[in-house]
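In structure tokens, one chain follows: the form predicted alone.
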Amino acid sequence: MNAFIDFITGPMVWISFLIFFAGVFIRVFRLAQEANSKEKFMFSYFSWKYSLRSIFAWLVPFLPASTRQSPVFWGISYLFHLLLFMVPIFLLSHIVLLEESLGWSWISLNDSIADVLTVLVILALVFFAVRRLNVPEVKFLTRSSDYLFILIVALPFLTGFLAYHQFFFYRTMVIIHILTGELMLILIPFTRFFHMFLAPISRAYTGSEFGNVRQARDW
């Protein structure tokens, strides 16, 4: 068991990051190739100014008109995506591990605040699952894999919370926490999780078209 834990906290971490970075690079490279071969015209009106304007406009909560039409969903969505990155990056236990392995460290969240934010992430995922079950137009488009992806995202937060408070089986929770975190990292380039990279690319494309061609805003 100790050898297994050493593996998933050592080599497997590096393997996960290697697959993640290699997968993201390949996906982005292929997208650029496809755009160059099929929609080369888009490069003629691409603009950093309008691309960044669109990206930052959509980062501002409720600035885009469409987000104000569903304030509850978009409010929870904004909060969820912010905390999804913020909690793991600024969690003290993660920073300590990083400092021990690479000597890197930065400011961390207070443990009590991290607890509250973790619970908010879990509740947001419950909201997304319930929404898929109850909103007809969303339910129609939902596949079983969508619930699986929600579970994969929820497990690192849930098991990390349970392990920190030493509920249930501590070692089991730690192992599941590590494995599901690595699994999510590996899956990002190959599943709909990749939208974290597609979203800014799409916004850059749309922002450039609206700004340079239509002389309008896309929000």
Given for the second form:
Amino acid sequence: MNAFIDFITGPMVWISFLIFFAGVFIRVFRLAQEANSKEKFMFSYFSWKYSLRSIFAWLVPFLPASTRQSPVFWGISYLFHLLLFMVPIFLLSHIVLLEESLGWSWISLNDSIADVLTVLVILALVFFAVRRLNVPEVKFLTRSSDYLFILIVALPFLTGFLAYHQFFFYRTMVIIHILTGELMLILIPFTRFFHMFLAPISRAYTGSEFGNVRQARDW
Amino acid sequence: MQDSTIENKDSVKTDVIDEAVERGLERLTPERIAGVINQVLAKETGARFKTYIDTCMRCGLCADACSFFLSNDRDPKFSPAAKVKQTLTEMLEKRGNVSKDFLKNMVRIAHTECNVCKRCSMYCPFGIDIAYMMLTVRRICHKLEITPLYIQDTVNSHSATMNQMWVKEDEWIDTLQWQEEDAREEFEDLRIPLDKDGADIMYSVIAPEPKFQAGLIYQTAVIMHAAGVNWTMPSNPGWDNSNMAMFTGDFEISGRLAKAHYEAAADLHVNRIVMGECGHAFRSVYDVGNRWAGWRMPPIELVHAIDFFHELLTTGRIKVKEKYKKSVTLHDPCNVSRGRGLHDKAREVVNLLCDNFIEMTPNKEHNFCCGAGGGVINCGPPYKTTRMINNRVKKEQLEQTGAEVLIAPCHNCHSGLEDITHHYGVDMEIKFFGDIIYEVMEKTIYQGGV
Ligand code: SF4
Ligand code: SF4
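Starting from the form predicted alone above, please write out the structure of the form predicted together with its partner chain.
Next comes the full complex, this chain leading.
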């Protein structure tokens, strides 16, 4: 058992990051390659200025009309995406682990704050699931895999929360926590989670076309 | 699977039968269907298409952007992403092995339930271009030869005559001469100069002008003459800037049209092209056809009428005798607002011409399409009733302004909005900027200085 835990907290972490980075690199590279071979014209319309203009506009909460039209969803979504990165990166126990193995460290979140934020992430995911079940236009588009994604994101947060409070099966919770965290990392390049990288690319192109050619805003 | 029976609020059932689609479907074999679909999806699309398919999180945020969705009481089938789901996603998953019923629905969705207006690109967090996706579906329809009858006829006309309405060369020239003659009652030396080499401006129109609305050419001639503009029109094909082929996925013809247009201008050695009040035609030569012909941007400066009128009014070439009194509102045509950012200039023109301007909301880049755009109106009478149902939001928007006159600087919008005002009984007169300028301008000839 200890050897297993050593493996998933040691080499497996490296393997997951490796797969993640390699996967991201290969996918982005392939995308650029395909664009270059079939739709080269896209590069000639691409503009840094308008790409960044569009991306920043969409990063400002409630600037785009779309976000003002669905303020509840967007409020939750902005917060969720922020916390999704913030909580794991600034969690004290993660930083401690990193410091032990690599000697790196940075500022951390107060544990009780992190605890509240974790609950918020889980609640946001519950909201997404309920929305998929209840809003007709979203329900119509939803597939079972969408719930699976929600579950995959929820698991590391849920198990992390349970492990922190040591409610029950502490050891099992920690193991599931580590495994699902790694699973999520590995899945990013190969699933719809990849929108994390595609979103800015696609926004940039739309922003470029709107700004450069159509001379209009796209938010 | 839904059928093509649509019930409107007066519970009139309209079962749409489109002969060309029916006959086209009869000719198809499963092999041909799969072959064409897979060819287009594998060979004619690339990184952009894949990115859109892979990035869509099925969040449904694009729904609120779409006038079809809003007009149909938020029916989930009409959301932009749902249109992709019901067409492309299924074709991808079944590797092109889809039924004829599926194809029939697909033609209806892609050709008559999307104005390719790109409004949804502004509401989707990723900027997914559903219009491009629907045009890809139309490309498949085109290659399967199941394009709706009326719009296909228009494309045939483009192909045979290089204009949209089977206007023959002598008809075109006759019409111009006839308008010139009539306009000479106002200005005795007025000319509509044909093929004038080295003129400053080539003026281009869409074929419905010589065909049914020759009065618009008359008005333009008067405006040009009064403004002292050195202009010309080509007698050869290329005078028509319209382009339905770009909406049926017939990219080859679409490109040929744009090329002919620019070649006509190049042959006449003009400095720029000014085009009449049309939106889709602007998109064709500014954004679509030129790309196919290999020009990143228009090879010759291209100016839309809104821009041109703005110039004439602000440089004093056209003087306003007395501003227009009736209350007016402005419909922003998608292809020149979201398509070219001319909405602010359009407002300046309105304010230079009219006393009483009432805004329509949402507006500018966020306008709703007239419902006719993207070739939807060109699919013809079989789809008219559904087109009316599908754009109830526009009617509501129009009514809210309470204006007496609606300015729509686009031909397509004009026809679409006329249909809407008639169908829903909205009491509103629809006008072009040209109509209003003609009415309020001083009919004197501009004498140099600028
Ligand atoms: S392009 Fe316009 S009509 Fe088509 S789906 Fe998007 S919003 Fe609707
Ligand atoms: S808003 Fe964009 S990501 Fe969301 S469902 Fe529509 S197309 Fe897909």
